[in-house]
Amino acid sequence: MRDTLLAALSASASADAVSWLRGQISELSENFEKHPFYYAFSGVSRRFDKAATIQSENETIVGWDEFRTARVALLLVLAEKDKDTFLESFSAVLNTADIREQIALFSALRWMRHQEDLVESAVDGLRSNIVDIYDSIALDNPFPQEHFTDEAWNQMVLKAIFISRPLHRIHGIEARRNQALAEAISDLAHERWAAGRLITPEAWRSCIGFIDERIAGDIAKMAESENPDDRAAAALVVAEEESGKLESRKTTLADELSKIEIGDLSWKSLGQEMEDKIIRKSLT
């Protein structure tokens, strides 16, 4: 992975900055010391462009800026060290990290060793009010799916709904479905409807397989909605639900179900559409 990161930086950053980073990686790999590592991690901000987005064919780093990319490359050196050195250094950097440094640390979780010892830090990070920090943990990152308890997972997904983050970019959004989350989503939907507000249609994806009488009523409400996104989500639930509790909705959603059958509608396409709407709204 380090070669991928360095190649992406070489196509974007200055030659001097990349040369400096390669030198730091080489020196730390051969003779690791904590303080030089801390200085290098912090020193990225003096050599790379925080506004420059790297270009890469590797989907896991698409959209990263130079700061995050360079720091994760350094963290891959730290990941090679013994457990005590690794955990002490990772914790020390995290405790003093600014926003961009935290983003790099959490983005690197998927490639770190001793991941079971980093779960608490990730859960704490999700409490941040900084959306970019939340995104570095929750979006496009397999770490929560692999290590979070159901309670921590559910809190992460519910917060994503609260702060309008794209659920389709959460790894394991289907595999980690559970009864408690389905019930919490239904409760949240009823609260929002009572206040005249909407809930993201993507939320219902986590209810499939846990359709009780109340949630079946929620899906019926979505199916009758004038909002095409709500109807699309209802149809996607109906198409996947195997309990038979939503059979009566198939007639109402015939058009949407046809789109699903021919591949014109999926959770991914709906999620991307919702994400695009959030981006457009933020620009107005």
The other form holds:
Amino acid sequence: MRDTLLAALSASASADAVSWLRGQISELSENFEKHPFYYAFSGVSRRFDKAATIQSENETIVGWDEFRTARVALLLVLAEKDKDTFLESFSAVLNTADIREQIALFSALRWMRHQEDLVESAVDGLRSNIVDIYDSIALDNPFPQEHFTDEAWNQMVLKAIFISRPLHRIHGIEARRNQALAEAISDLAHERWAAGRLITPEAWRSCIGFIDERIAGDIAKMAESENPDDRAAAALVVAEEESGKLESRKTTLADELSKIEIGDLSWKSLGQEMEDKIIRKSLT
Amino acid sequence: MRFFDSHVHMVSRTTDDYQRMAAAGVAAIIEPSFWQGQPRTEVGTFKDYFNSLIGFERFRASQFGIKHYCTIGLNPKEANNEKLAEAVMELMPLYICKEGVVGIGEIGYDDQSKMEEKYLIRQAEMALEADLPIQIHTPHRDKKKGTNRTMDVLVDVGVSPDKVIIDHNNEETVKEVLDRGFWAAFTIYPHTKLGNERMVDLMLEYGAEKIVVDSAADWGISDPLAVPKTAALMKERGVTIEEIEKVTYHNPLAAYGQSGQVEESDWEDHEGIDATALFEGNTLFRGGQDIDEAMSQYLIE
Ligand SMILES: [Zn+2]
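Moving on from the form predicted alone, kindly provide the form predicted together with the partner chain as a structure.
Then the entire complex follows, led off by the chain already shown.
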């Protein structure tokens, strides 16, 4: 991974900056000391360009800025150290991190060792009010799926719905569905509707497999909505739900269901469309 | 006109202050780490303080279109608590190379004790190591001797005077500071110490070279509009616009720009006020403030 990051940086950043980073990496690999690591990790900001966007064959890092990319490369060095050194420095840096540094730390979680010791930090990071920090943990990151308890997972997904984040980019959004989450989503939807507000249609994906009477009613409401995104979501739920509790909705949603059949509509396509809308204008 | 106030403790100021500063043309500010009035007894409170300087306070300033930088350091008052001081020395390397940290500061002497000297030296060495400017707090008591002693210590450590901004100067200290090649900053205080009429007299005598004017507004009686007000008075008293711009904008930018962490394009390219960025749902905006009224009394006595 380190080579991928360095190659991507070489294509974007100045030669001086990249050679500085290579120097830091080789020095820290051979002889790791805390202070030089701190200086290097934060000092990335003195040499790289935070506005530059990374291109790479590795999809995970496409769109990252140079700060994040260079800092993750340095964290990969830290991850090779013994457990105590690693955990001490990782938490020292995290506890004193600015916004971009936190984003790098959370983005690096998937490649770190001793992941079980980092779960609490990730859960805590999700409490941030800063959307970019929240995103670095929740979106495009396999870490929560692999390590979170149901309770932490459900909090993360509910917050994503609450602040209108693109759910299709949460790893495990399908695999980690559960009863409590489905009920909480229905509760949130009812609260929003009572206030005359909307809920992102992607939310209903997490209810598949847990359709009770009330949620069946919610899906029926979506199926009859004037908003095409709501109907699309209802159709996707109906198409996937195997309990037979939503069979009666199939006639209302015939158009949407045929789109699904020919591959014109999927959770991903709906999610991407919602993401474009979120960028333009918040759902709320 | 736009201004760069290189010394102001915004954690102690209100959003009204931010609004008035922005309206008066303050484009960028530096918030030095300093004493908070109530002495700290745990290193954790330093950590949270530093975190707020690089985090929430920076965000708060951005809500008013003001670019916020900071200096990181252990102030001389708290340097007298050795156990705490040692812990802060361990903490500082985590902060000093961060984005937007433009120096080590404010450090220096208060009582001119042995402990204060020890941590002045330690932090000067840290500044050398990280290649950062130093922001110096000079003592209010026995100022002349304390200022000279500070410069001696810094030169002994090997710091270049060009990288040091000596603050809280007055008529008694300025000559030696400038003669030795340091930057001389002046804090404009209401009621006591240095009013802005005296500042204008100083400028008429010493010119604008290596002179910086700041407000050092904090939790005490102080004025966050001191820089624009002093500029207005300078203009009235016949100081040239070029010289006014030097001491209220270009000089602090040049001095702290040596950190590589602040440049004019940081705010010149700025597309106005960024009210929705980063801290979602946490906008700090309220109704307007009458800046004309705030600026109408620009004489600070
Ligand atoms: Zn101060």
